Each structure stands twice: as C-alpha cells, then as structure tokens.
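Just one chain follows, in the form predicted alone, and it is written as structure tokens.
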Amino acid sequence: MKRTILITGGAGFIGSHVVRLFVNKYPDYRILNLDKLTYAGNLANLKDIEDRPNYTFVKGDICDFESVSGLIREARVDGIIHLAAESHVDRSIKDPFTFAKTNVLGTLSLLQAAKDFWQPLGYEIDGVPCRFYHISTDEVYGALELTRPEGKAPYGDDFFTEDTKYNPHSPYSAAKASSDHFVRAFHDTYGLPTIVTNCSNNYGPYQFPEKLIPLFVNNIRHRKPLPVYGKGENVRDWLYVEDHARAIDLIFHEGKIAETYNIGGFNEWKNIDIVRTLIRVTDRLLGRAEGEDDNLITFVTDRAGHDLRYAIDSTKLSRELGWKPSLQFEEGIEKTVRWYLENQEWLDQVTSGDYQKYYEQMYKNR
C-alpha cells in the first residue's frame, strides 16, 4: 500500500462519503475508518465497500488517547482526515459538555498522538510526507448581515473568507472553533503538517434525519408537521455532500500545509424556501398534487442564538486548486429526495434506533 490514511468519523454522514471515495479511488491506499458509532454513526452507510481489501473499520473513541496512539503507531498511519465531531446545534445547547469533550479534547488527542509518532520521523513515513487534515464548519465565523431579505441570493454583501475573524455563537461552533485553534497551534508549536477547511451546510444521502432535509422529507412522507424556526428567514449556504468529499480529496493531496480553505456552494437559501422546495419535490415524487403538503409547515419558537445568515466565499479553493461544485441545487435536491424515498428501509431503521441496538449487541459479543 502506498499510504495508510486514518479517517475519523467515517461512519457518519460526510465521513462515509469520504471513506467511500478514498476506498474506490485509491485501491493502493489502506483506509482505516475510526468511529465510535454514536447515534450518528451507521455502518449501513458503507455496506457497499465493507469487504474491500483496502478498507478496515475500527470501533473506537478519539478521546481515548492510548488507543488512538496505538492505532496510529501500529498501522504506521501517514495521513489523518479528521471528521469525527458532535455537530447538531440543538444538542449542543442541551449538552455542551459532550461537545467540548468530543470536539476539543478528541481533536487534541489525535493531534498529540500524531505528533508523538510523526515528529521523531521528521514528519515523513517511508518517503511519504505526513499530513493532518481537520474538517471544520462555517459556523465558527458567527453570522453575516441579512441586508437584502426581500431580494434573491446573495442575501447580503459580505461572505465568510479564510480571513474572517472567529465569532462563534453556539456551544457547537465554540467547540469547533477551539479545535481549529488547537490544530493551528500544533503546526506553529511543533511543526505538525496541518490543514483546516471550513465548509457550509451539506446535504445528500445518508444524512442523519435530525437535520433539516432528511427530517422534513421523512415528515412529508408521513404527513407530520414541519417545524420551522422563527419565520424561516435564516439563510444558509448549501453544498452537495459528494462535492464536499471531492474537495476533501483534492485538498488532502494538493492543499498547502498550514493553509485554511473555505468550501461552499455559492448557494444561499432561506430556510422557508428550502422547506417549500422540499414539499414540492417530495410531493411530486410521491405522486401527490404540487403543494399538497404546504399545510404541514409549522412555525415554532426560534432557536437560542440562531445565526441569521451564513455564506461562504470559496474563491481561494477555486483559484488555487481548481475546485468548484458539480451540481446545481435543484439537481442536487432532486437526487437527495429521491434517494431518501428509495431507501425507506435505511430511513426507518435510523429513525427507530434499531441500528444502534444491533451494533451494541454485535460489539458486546466481541
């Protein structure tokens, strides 16, 4: 094998797409998928590649420093793509300690383990330069002004760039901001070869149905209420998950050490417009009349500290590495809704929690 790459959180939404891409594209790479299998991790996301000779799943916790260190040393890992994180803002508001532990201390555990193994080797293993790639979020930047609420996208004049100052507003984004700072500090202090990327909202297959798009597709399917925070005026920049995975692949191989790259879709949507689009597409694919389920929209009390607008400027990534999104949102949302409707068994198992019981029993018996 040319390389041994450790991908953390590879059973989750974005992580599973990255694992699949690397396993299929690089048969001469050994891909290790380290995942704790919390509620958001599901090995069914990777059923199609689980028997590939260059793929290995390892159940483990990034906060377990001794286990992480042992894995990196024994496998002679030369590259780490770090996606494992708690990511749901509502959960962070209810339980900030878990987010601080996983996102901050878990990242620190990985950084220290990588540094301890790589530094004595000159950050190179068998002629291959080592690399620690940390995936973060646009939420660390805070919020942007919504200066054109009645117009069309873009809904404001400012965008998040790589030079935007950090200003997190939720326990989730604060924990991710802290982890970003630790990654950069390990480069500055120890020379650890690091890269950080900050990405906008992802959507696509295998997303845990607590997030807006899969949750609402499932609710429309069962004609359950669609709870929309406030008036649905909050704006997010959306990116199809496979485009994010392609960007990660490109940046891991060609990005510059110690650089930050923003990844976004130049694709701003108000939440209420996303919901109406989901209703229209889902109703059509279910054979219902267009807009038949508009009455499911239910406005609820706004989330605490709810950022008004996110918008990513991906110019640097496009200019330096030639990346750009491959899908327009209308095409991507059609593919996404169709996937959830065609994979209702997966969706039902996830929403019921049956998959967690299965993994608990499976690893209990090992």
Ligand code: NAD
Contents of the next structure:
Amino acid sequence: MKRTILITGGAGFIGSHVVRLFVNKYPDYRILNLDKLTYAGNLANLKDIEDRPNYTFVKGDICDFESVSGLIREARVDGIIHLAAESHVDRSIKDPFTFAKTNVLGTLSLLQAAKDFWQPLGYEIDGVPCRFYHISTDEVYGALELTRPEGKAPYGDDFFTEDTKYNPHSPYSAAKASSDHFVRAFHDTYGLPTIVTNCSNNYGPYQFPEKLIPLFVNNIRHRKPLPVYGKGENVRDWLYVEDHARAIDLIFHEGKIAETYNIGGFNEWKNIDIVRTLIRVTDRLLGRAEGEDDNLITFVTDRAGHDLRYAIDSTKLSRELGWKPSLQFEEGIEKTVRWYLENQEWLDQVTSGDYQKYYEQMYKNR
Ligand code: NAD
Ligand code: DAU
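May I ask for the structure of the form predicted in complex with the ligand now, the form predicted alone having been displayed?
Let's see the whole complex now, leading with the same chain.
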C-alpha cells in the first residue's frame, strides 16, 4: 500500500462519504476508519465498501489517547482526516460537557498521538510527507446580519472568509473553535503539518434524522409536525455532501500546510423556504398533491442563541485549487429526498431505540 490514512468519524454522515470516496478512488491506499459508533455513527452507511481489501474499520474513541497512539504507531499512519465529533447544536445546548470532551479533548488526543509518532521521523514516513487535516465548520465564525431579508439570496452584504474573526455562540461551535485553535497551535509549536477547513451546512444521503432536512422529509412522509424554530427566517448555506467529500480529497492532496480553506456553495436559503421546498418535492415524489402537507409546518420556540445567517466565501478554494460544487441545489434536494424515501429501512433503523426516546423528550419540551 502506498499510504495509510486514518479517517476519524467515518461511520457518520460526512465521514462515510469521505471513506467511500477514498476506498473507491485509491485502491493503493490503506484506509482505516476509527469511529466510536455513537448514536450518530452507523456501519450501515458503509455496507457497500465494508469488504474492500483496502478498508478496515476500528471501533474506538478518539479520547482514548493510549489506543489512538497505538493505532497510529502500529499501522504507520501517514495521513489523518479528522471528522469525528459531536455535531448537533441542539444536543450541545443540553449537554455541553460531551461536546468539550469529544471535540476538544478528542482532537487534542489525536494531535498529540500524531505528533509523538511523526516528529521523531521528521514528519515523513517512507518518503511520504505526513498530514493532519482537521474538518471544521463555518459556525466558528459566529453569525452574519440579514441586511436584505426580502427577495433572493444573498441575504446580506458580508460573507465568512478565512480571515473572519472567530466568534462562536453555541457550545458546539465553541468546542469546534477550540479544536481549531489546538490544531493551529500544534503547527506553530511543534511544526505538525496541519490543514483546517471550515465548511457550510451539508445535505445528502446518510445524514442522521435529527438534522433539518432528513428529519423533515421523514416527518412529511409520516405526516408528523415540522417543528420550525422561531419564524423560520434563519439562513443557512447548503452544500451537497459529495461535493464536500471531493473538496476534502483535493485539499488533503493539494492543499498547503498551515492554511485554512473555506468550503461552501454560495447557496443561501431561509429555513422556511427550504421547508416549503421539502414539502413540495416530498409530496410530489409520494404522489400527493404538491404542498398538500403545508399544514404540518409548526412554528416552535426558537433555538437558544440561534445564529441568524451563515454565508461562506469559498473563493480561495476555487481560485487556488480549482474546486467548485458540481450540483445545483434543486437537483441535489431532489436526489436527497428521493434517497430518504427509498431508504425507509435505514431511517427506521437509526431512529429506533435510544434516539427515538431522546427525540420524543426534546419535542415534548418545546
Ligand atoms: P455526524 O454526527 O454525522 O458523525 C460524527 C461521527 O463521529 C459519528 O460516526 C460518531 O460515531 C463519531 N464519533 C463521535 N464521537 C466520537 C469519538 N469520541 N471517537 C470516535 N468517533 C466518534 O457528523 P457529521 O455531520 O458527519 O460531521 C462530521 C464532521 O464535519 C464534524 O467534525 C462536524 O463538526 C463537521 N462539519 C459538519 C457539517 C454538517 O453540515 N454536517 C458542516 C461542516 C462541518
Ligand atoms: O453550518 C455547518 C453546521 O451545520 C455543522 O457544523 C453542524 O454539524 C450541522 O449540524 C449544521 O448545523 P445547523 O444547526 O445549521 O443544522 P440543523 O440541521 O440542526 O439546523 C439547520 C437550521 O434549521 C437551523 O437554522 C435550525 C433549523 N431547525 C433545525 C431543526 C433540527 C429547525 O427550524 N427545526 C428543527 O427541528
């Protein structure tokens, strides 16, 4: 094998797309997927590639420094793509400690383990330069104004660039921001070859149905209420998950060490407009009259500290590395809704048991 790459959080939503892309595209790379399999990790996301000779799943916790160190050392890992995290803002509001532990201490544990193994080798293994690639989020930059709330996107004049000052508001984004700082500190202090990317909201297959798009498609199908926070005026910038995975592949191979790249689709949507689109597409694909389920929209108490608008400027990534999103939103949403409707078994499996109890509790309290 030419290289050994450790992908953390590979059983989650984005991680599973990254693992699939690397396993298929690089048969001469050995891909290790380290995942704790929390409620959000599901090996069913990787059924199609689980028997590939260049793929190995390792169940483990990134916070377990001894095990992580042993794995990196024994497998002679030369590249790390770090996605493992607690990722849901609503959960972080209820339980910030878990977010600090996984997102901050887990990242620190990986950084230290990589540094301990790589530094004495001059950050090169068998002629291959080492690389620690940390996947972060646009939420670390805080929130933008909605200076043009009416009409079409963009809904404001400013965008998050790589130079925007960090200003996180939720325990989730505070923990991600802290992990980003640790990654950069390991570069500046020890010379660890790091890269950080900050991406906007992803959508597509295999997203855990506590997040807006899969939750609402599933609820429309079952004619359950659609809990829209506040007035649905918040704006998010949406990117198809496979386009994010392609960006990660490109940046892992061609990005410059110590750099930050923003990833986004210049695709801003107000939540309420996304919800209406989801109802229209889901109704049509189910053979119902389009918009028939508009009455499921239920405005509920807003999320605490709800960031108003995210909008990513990904010009640097397109200018320097030539990346651009491949899918138009209308096409991506249609593909996504179709996937959830055709994969009810997957949805049932991941929404059973503990998660179901958690969701009922959350919804009852609103
Ligand atoms: P996810 O919640 O779907 O998956 C997270 C994965 O990490 C799961 O498989 C889980 O089992 C694993 N994990 C959690 N704690 C772990 C631990 N202690 N040790 C090992 N594995 C652990 O998350 P996602 O939406 O795929 O996000 C992946 C990464 O991308 C995160 O770092 C997130 O902050 C970032 N991100 C997500 C988005 C988005 O829209 N989803 C956008 C930008 C950045
Ligand atoms: O911006 C990138 C981030 O996108 C990632 O870092 C996070 O890991 C990911 O979860 C996502 O965060 P959001 O909070 O934006 O995603 P979520 O799907 O939870 O919510 C999207 C928007 O929809 C947000 O404004 C809140 C709103 N919402 C969400 C849910 C779950 C509702 O109105 N009702 C809901 O039930």
